[in-house]
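In structure tokens, one chain follows: the form predicted alone.
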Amino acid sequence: MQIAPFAIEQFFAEYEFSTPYLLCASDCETMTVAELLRLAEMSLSELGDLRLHYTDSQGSSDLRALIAAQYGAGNGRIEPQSPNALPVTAADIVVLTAPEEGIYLLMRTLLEPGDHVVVLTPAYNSLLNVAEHVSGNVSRWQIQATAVGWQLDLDELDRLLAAGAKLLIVNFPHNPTGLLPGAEEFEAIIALAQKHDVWLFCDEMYRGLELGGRETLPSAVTRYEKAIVLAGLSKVHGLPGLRSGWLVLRDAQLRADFINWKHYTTICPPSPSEFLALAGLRAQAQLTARNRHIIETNLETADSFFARWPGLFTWRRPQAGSVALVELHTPAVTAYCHTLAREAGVLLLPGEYIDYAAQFVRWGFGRVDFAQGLAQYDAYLQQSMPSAANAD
């Protein structure tokens, strides 16, 4: 049984390490193994004597035990937490050896042919496809675009649920287009959930780099019983290598058929990520920090270079992460990426490719050559097409 072609990996297979300006990566600003350690206040010495044998197959109890602590309070990073907020402990985690891992498995367990799965949407290709390939009967709930930003469309929720929905997926903050719900927002999303009486699978990788001042979000799975978080180290602490991530599955019965299919796949994480991905949590504060200091720096930049080009693009600025989806006033977009990547260097990412209108491309402000893979497309655009730039 054939499921669709995961199109974004697809895409980035052919020029990620060919094109010099990655304008549309989604992950942060990376670092080497010393310079982790050393913010986590580790040795290599420590990493050299780790014995490579198996690891427990839902992740080690010290790991799970730092994860489940950033959804408590006093974490400095997450909640603020209401009094009804809903405890997680290590018992609750399971560490992947990759986010997608998560994905894919999970879908797997909870689902059944014919399943009635409800999707937001644009979504990666995985939270999609792979709810597609298992239960065949998928809504996409769509976020619309307005003239400056993005919104969700609540009554048209309410109706997609109503029709005998199983399970909902949402991404927050969002990719692609940067939006973040509000608070009460949120929480109506939820109640909605609730009200249907479905599983809630919540992909909260970008939560951390909320931008401009905005406040952290509640994680889904201390708003209600029925949520499983997706989380990891790719996006917020810009630790993409080390392929590390983690479920929270409350559910007992649902989280043992889970790692029954852990089984199948992976077995267990391996023990060099596991040392790294303890360190990146010891670290996350000045992680979190960095990136949200190099996301805000490098749309400063794009802000000027979106205003010298406003007959080409529509600018949306995100509210939150490391990615923006952006409007791009030219015929043929997906083609002309393509020549984009192969004459000038510069990489975006077609809307196609995230099963999105054709006419808007995903941006990536994560890394610290932002700027300079910025200055080489403003002069292939100058050279290309001057008529177009604000002669302002």
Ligand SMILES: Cc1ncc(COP(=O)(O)O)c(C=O)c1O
Contents of the next structure:
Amino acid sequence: MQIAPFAIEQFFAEYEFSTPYLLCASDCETMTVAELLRLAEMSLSELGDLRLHYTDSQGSSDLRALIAAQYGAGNGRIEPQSPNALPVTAADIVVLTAPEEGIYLLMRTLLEPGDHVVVLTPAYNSLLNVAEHVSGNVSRWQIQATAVGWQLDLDELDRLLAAGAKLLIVNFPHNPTGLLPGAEEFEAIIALAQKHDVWLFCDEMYRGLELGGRETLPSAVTRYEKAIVLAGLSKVHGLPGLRSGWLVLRDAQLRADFINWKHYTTICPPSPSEFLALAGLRAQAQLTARNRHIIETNLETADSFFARWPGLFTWRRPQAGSVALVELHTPAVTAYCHTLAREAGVLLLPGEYIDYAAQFVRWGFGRVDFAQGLAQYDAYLQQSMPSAANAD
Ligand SMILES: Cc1ncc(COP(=O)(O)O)c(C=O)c1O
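With the form predicted alone done, generate the form predicted together with this ligand in the same format.
Full complex below, order starting with the chain above.
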């Protein structure tokens, strides 16, 4: 049975390693193994001593305990705790061999053909496509563009869930718009999931990258019994090469079924990744602060760039995360992005590949060479369309 093309990954496969300036990457700046271990106060010789046996399918107990502690009070990760926060224990965690694996296997585990799924869109391809592939019955809860940002329509969500939904899929902070709901709005979404008794799959891959002093939302898993949370080290920590992530899956039967599915893909996490994931979590405070700082700095650079090209872009500044969806006022945006990559060595992701309106492109702000790439793009624009520049 065919599945829709994973358009984002296909686009990156074509350009990621041949285009010098990635202005649309969703991950943050990475580092070497040695740098990571230094930050985590762990030694390279410990890594050398690691034995490469099979590991616990659910993930090592040390790593799961450290992950579970993220969702408790006083963990240093700004976990806003209300008195009625639901506890998370190591038993609720399943370590993945990649965050992506969690999306694929959860849809396989939870959904049957015909089950109604509501997905927040635009979405990272797999959140939409795998659900569509398995259930064949997906409704889109579309984020609305406003003049200056993005907004959610809760009445629309209520209406969509009322049509007998089994699962609601959301992603906050949101890729690609950079939307972060307010605390009350987030509670209202949880309340709607509760009201309609649906499973809530909350992709929290960018949680911790709140910008402009905004608060981190509580994890959905501490707010709702039927919430299932995806998180990992690819974005916030800048460690995508580890392929490390986890699900928080509280329901024991669902968790057992999920692990059964996992035996058909990767069986267990790679031990070097588990070791380095421990390091990533120990160094979490430094990594998160560093990457938030990189994003904030790059956003300021982007602010002045967009001010210089007012007729060409509509800039909706992200509230959280490492990416934003920017309106680009040129004809044939997808073809434009391919030409830009080939002629200028600058990569922007066309909205069409996120199944979104064709005049949008995704930008990413997590890399240290962002300003250099932007200068390259600016020079290309000055040469190719000088009349679009702001004369001031
Ligand atoms: C929202 C979201 N969820 C999940 C993933 C998957 O993460 P990974 O590529 O590390 O498996 C991504 C990656 O871009 C993402 O943006």
